[in-house]
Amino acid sequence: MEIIHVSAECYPVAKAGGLGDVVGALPKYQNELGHIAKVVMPMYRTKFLLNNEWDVVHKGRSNMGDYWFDYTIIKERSNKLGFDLYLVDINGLLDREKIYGYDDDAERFTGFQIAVVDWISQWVHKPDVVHVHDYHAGLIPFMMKHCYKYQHLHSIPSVLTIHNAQYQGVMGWDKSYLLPPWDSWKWGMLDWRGNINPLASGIKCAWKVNTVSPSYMGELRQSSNGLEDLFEYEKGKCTGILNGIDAAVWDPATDTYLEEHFTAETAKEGKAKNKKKLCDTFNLDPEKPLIVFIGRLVGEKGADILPASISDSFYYIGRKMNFLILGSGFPEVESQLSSLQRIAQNDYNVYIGYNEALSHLMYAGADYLLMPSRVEPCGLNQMYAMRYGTIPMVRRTGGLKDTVKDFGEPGGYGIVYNWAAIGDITQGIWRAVDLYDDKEKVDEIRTKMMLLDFSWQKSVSEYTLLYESLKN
């Protein structure tokens, strides 16, 4: 079976956020079972693009209106990422170095999907499956059905995955002028709520949709950003597959990023090794619980409330623990944390920004990790942290519902609390200090998260069925 992942992110070539993470991972794994998986992203100008050959693949022209474009594919050439990687380049529209955050992002993107769908039209045979990912590439099973010029692509099965169904990107009817001519009775599939919205299209459009954990599609039906009627109204066509991890990047035995390696029966001193280092880098105390966050700095989450929480939690249960953040997001919120600072007593550190290989040694070498989320689709941290021993201390909601079970139940492992909020926030921490003094429980807790399996294999097999369905 073939199938063409679509999509704005992909490790190591680009990445923001969890998208790149599945979108690097998922294909490799696909290709293991004897499937014909590739990805097509944009050309941003990243030091992996740099750093390897390629091979010009096609060379294109198209239009979003009255704007003419040559776009032109490439294909890296040694298949290292164990999958076909092909780039878009539109000069003027992807030839830069950071992903989001510009004010054409709308017509970067939509000249993209474009651009993929008139080179896929050119083929002289046809993908078995179009998958694509998030909104970013939401407009394509619109254009494959409904844009005359590629009407003959419209037998293709097309999936859409979303990632994070809070991103929508919304824009105005003053833009349709970009997609190319479309049959002007089918407006509808492109309207939501008096806008076009390339989420909700894709939603409409393509033949299967899925979530990235089955309960965060439940959730979705009653909070999605405005989204809820639509998804209750397609919930027919709907599932939730949760993700997996890419077990041979996330491995504490032969993680490249770590000097100190460890198996599950070697954990208790591996991570102690690893957590000396860290407390010697930031200035913490190694007989102190370390708890750590990893991720955004961004409300969705929960980042707004990490500064009070830790506040509270010195002031109501004392300085008995260690705290250390790493990201970036929101600058009030890194101002906060980075105020916090002054009053450390070798307990508290914060580095903004984000660092791949600090972020692997703190998972090797924390105690816990606390996610608050608000909204967490699947999460892939807390698999990376109970991959490398270290306790997740989460949310119950989305992805981290369906992976953590809090160790106050029967075979839990976890520490589970119900509410973004700053008392259970703290609650959760005076629960994981209490539990460090518990040197057995532990010990147990950790042998039985490193043996979970959150590999890929899983998923892919259910990806498999859900392609297959689509024969019918």
Second form
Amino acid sequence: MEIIHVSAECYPVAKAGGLGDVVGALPKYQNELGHIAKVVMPMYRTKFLLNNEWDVVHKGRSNMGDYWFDYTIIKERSNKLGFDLYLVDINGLLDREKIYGYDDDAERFTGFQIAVVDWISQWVHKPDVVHVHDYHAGLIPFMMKHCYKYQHLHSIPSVLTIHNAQYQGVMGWDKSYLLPPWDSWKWGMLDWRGNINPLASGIKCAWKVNTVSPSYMGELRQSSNGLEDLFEYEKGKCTGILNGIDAAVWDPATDTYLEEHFTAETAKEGKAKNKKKLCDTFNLDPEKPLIVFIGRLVGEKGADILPASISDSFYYIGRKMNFLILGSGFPEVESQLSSLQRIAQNDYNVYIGYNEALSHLMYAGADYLLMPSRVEPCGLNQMYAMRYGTIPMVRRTGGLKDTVKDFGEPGGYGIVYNWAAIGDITQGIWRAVDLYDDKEKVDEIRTKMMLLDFSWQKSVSEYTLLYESLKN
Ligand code: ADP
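What's the form predicted in complex with adenosine-5'-diphosphate like, now that we've got the form predicted alone?
In what comes next, the whole complex appears, and the chain from above leads the way.
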């Protein structure tokens, strides 16, 4: 089958979170299974763009209302990622350093989607599936069905994968002029509660919708930033498919970011060397259990309650553990986490920013990974941690619930608590500190986790079944 993935992120080209990891891996594994999977994304001004060679495959012209723009589709020449990668260049709109966060993001991503549909509309053959990811590509199913210019694409099946339903790309109806002329009887397919809502439109118009874990799909019917009724109404075409992890990139036996490589058999010594490197760099004590957090410092991840949970843990449990935090996000959380350093110098450190290399070293060198998420569509960090022999300490929600079993349960291997609350987190930390002293148990849990299978193969088969179900 020929599958076209449309996404705002794709690792290693441009990544802000899990969306990038998934779009950088899923097509590769689909190709290994014999499909022809391709990725189309915006051309940001990234290192990957500058360091690789490109061929121009198409030039076109389109418009958003009165604003006419030229677009160019370029293709990476060597196919080094394991799939054909196409970038959409719209001069002045997409070729910027950051992926998100500009005032004109509505225009940027609408222009991107128009260029993608416009390009596909000129192909002599039709792809088997157009697979769109998150709201940045959420208007494409609508365009293929209801924009006059693209009517000949209406029979191509579309799939929407929701990696995060918090972000919906809502824009006022005053922006409706951005879209190519469309059948105005279908305005309801764009609208949600008085605005154009690209994610809601994708849910309404895509042939199938999935989230990145089964539990998250169920949770969205209870809480999804205003889309609860829509998820309930459309539940017939919605499903949950758990993400895999890219075992080629995330392998402690070959990961080039590590101080020392290791496998399940050599994990004890290998992890100790990586821990030492981390502790030397961040002035921490390698004898104490090292608890880390890696991620966006936002409410969804429970980052706002991290500072209080850490200081409460020091107060109630004592200086028996070390913490290392890596992330960026809300300035207030960043500054609270930075100021904690003043009161807990030798037991705590923080790196504010994005650092791929450090994240790998932390998965490898830590004893525990803390994830007190309020919402977690799938969560990749806990799977990376387990592959690197680091015990996840997670809140029972979304994909965390689907992938981590408390070590107190038969066959369990993680630390699981019910609420994203300071008391629950502190109690989890207490359990982690206690467990650390039981070296035999830790060894047993580590081996069990490292041998768990979170590979993409299973998820790829589920996506294939989903596509098959769309065949006319
Ligand atoms: P989300 O997509 O919601 O942010 P996921 O768990 O799905 O969360 O994916 C997070 C990915 O982003 C992981 O690969 C994680 O290692 C990475 N990541 C998050 N923040 C940082 C950071 N500050 N530095 C390096 N990697 C990060």
